Amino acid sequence: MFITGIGWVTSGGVGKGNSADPFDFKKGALPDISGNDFPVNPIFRKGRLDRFSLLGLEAIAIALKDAGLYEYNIKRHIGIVASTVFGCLVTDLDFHETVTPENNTLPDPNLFTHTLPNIFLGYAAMLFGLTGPNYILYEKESRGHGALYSAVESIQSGECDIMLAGICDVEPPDGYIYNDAFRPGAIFIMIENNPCDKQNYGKLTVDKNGNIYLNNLIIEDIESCVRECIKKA
């Protein structure tokens, strides 16, 4: 398996692997997300997306561009798996505020649409013609090892030849306690089983103990994977 694309939106900025964009995954507020990387689609209105969905979809779009898989004529069997710590909790709480009797308001149908963490994966499938499996994993830290391992496993089992693996989290809600290592942001990498002569960032392998290697270096999380890819690039 080979990594062929990288895209990220973090507090350090927005970028892709095959560019001069600096990669900095650190604590802090995320930048405004424009959605300018989304393709034009008459039935898709980005203004309705919650911030969590905007964040994840932006990073996916950038990774697809970096891998040369942004545009398509026929649908592709490409899957997505993403790890998250808080998921769409911020959106859930905002929706809850619209249904509490004290506010004397009607439930917000737009917020309700985004009260599942995998909604942005559905948007990605619709906009980019992706027909592979897509799902969300919850992890205690923003590492993404579970998503990376699951994507590799899907390719090894023959379920899918191309997978996007990543992490996605907006800033946690006020008053919520979280691990000191938590950092908001979205990072996605494209993994292909057989990219032929296509440019790639390195080879992924897995040993019998489940350890993941990139160019013979053990990879503990999505961040270290991206840093190693950029170093090679």
Contents of the next structure:
Amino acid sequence: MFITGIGWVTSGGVGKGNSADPFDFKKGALPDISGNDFPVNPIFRKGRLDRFSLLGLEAIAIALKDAGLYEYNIKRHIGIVASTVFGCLVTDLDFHETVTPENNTLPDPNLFTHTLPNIFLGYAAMLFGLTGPNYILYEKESRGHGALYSAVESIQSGECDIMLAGICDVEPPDGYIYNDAFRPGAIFIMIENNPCDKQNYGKLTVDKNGNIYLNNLIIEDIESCVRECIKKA
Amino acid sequence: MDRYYAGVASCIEGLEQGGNRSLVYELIDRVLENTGIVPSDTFLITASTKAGIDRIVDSVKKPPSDYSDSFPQHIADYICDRFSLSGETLHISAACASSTVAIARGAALIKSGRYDSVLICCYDLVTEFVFSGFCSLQAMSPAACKPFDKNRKGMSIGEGAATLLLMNEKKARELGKKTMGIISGWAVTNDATHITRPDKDGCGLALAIEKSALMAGINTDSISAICAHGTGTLYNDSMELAAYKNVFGSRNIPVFSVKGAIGHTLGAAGGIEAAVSLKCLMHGVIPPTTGFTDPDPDAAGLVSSGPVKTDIRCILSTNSGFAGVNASVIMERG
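Return the form predicted together with its partner chain of this protein as a structure block, the form predicted on its own having already been given.
Once more the chain from above appears, this time first in line as the rest of the complex follows.
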């Protein structure tokens, strides 16, 4: 299987693999996300999205473009696995502020919908016609090894031939950082089982111990995977 | 408002807030007490929609540093400590399909040869956060839910937890474990149509069922019964019946839902329903669908208000959730 697309939104900027965009995954505030690149959909209202969903969706859209899979006519069996540290915690707290049973009023239903971290995967599926497996993995650091491994495993077990694997986290609320290594951002890579003669960033393999290799070099996380891909490109 | 929410949510008796940690620990303790011995080289997969949200939202009023143990990663650490596991874990969140996805990932890990055993632990609480959220979506039934009934008016939420210990055949034999069933196929798909409303044709769920059967190497004719998601909402139940018709045609395959009895346990639903399905395989009985009294025309002949004794060799369990996710597992008699 091969990596055929890369997209990222980090505090270092927005970019895709096949470009001169500098890749920097560091601490700091994320850039504003316009969402102007999202395709038109009659039931998709960008203004209703929380920031976590916007961030993940933007990075997925860029990775799809980089892999030449942005445009489509019929739905494709492409899956998405995303690792996160905090998920939609910010949205949880925003929603909770609207829960005021003493006032006998109902809280915000739109915010409630966005208190599930997998919602942005649903938006991506809806906008880009992706019918494959999709779920969120929580991890202690923003590494994405679990997402990368699970995506590879889904391909190996015959569940799906094309998978997006990535990480997604917005800045947590004040006081919530429990790991100094935490960095906000979204990075997604496209993995294809059989891309034929399509341009790619390298070959991914996995051993029985769960180690992942890119062109025979061991890959610790999504960040090192992207750095290796860009170096090759 | 107390935790019993005017009788329209199914809360576990005696589970009350105490101490400085999330109530979810008390819920998990109850299920771990009955889990038995877990080999120390077992991989842990947990599944939940909101983990320890009851404590996390308290941080609006108090310093958040006290609440990190309510995050799913730390709850997984607690379970690892209880069983002296190596600490390798995954926590899956996929709305109401979370624990079915967890079972699928666990089975895939064993199939890959990386692990001989995987412990699935799924859990979710009834909280004011979740209860008021579903009320705001007007998804709640004013009384106990009535899955697949003509007069269904919405869902009832419940809380619960389940553990399932998955092993390859060699490991189970070594440890002398009794096999309750074999997970032979699984699939996860997305409708790719809407965020909160299921695809009315049930195409995403039908695709998951067909892919599960393909992986199991069986024809869908071999499936003897279905443990449905069956939430009691108008849209979900119609979507499921459309999917079953799509896959099984006019065959009167027995379908049941446990949610009229225990409520919708959200991220724990798939795990609990897989456990019930295994019991169906072992005992050859399909449980009644509580609340089902006046059949939806499409459910007539499929769903029953009483228990049904039948020879079950292969059972399908499915769940669907927000964001368009569908998951299914096929279990066969061991």
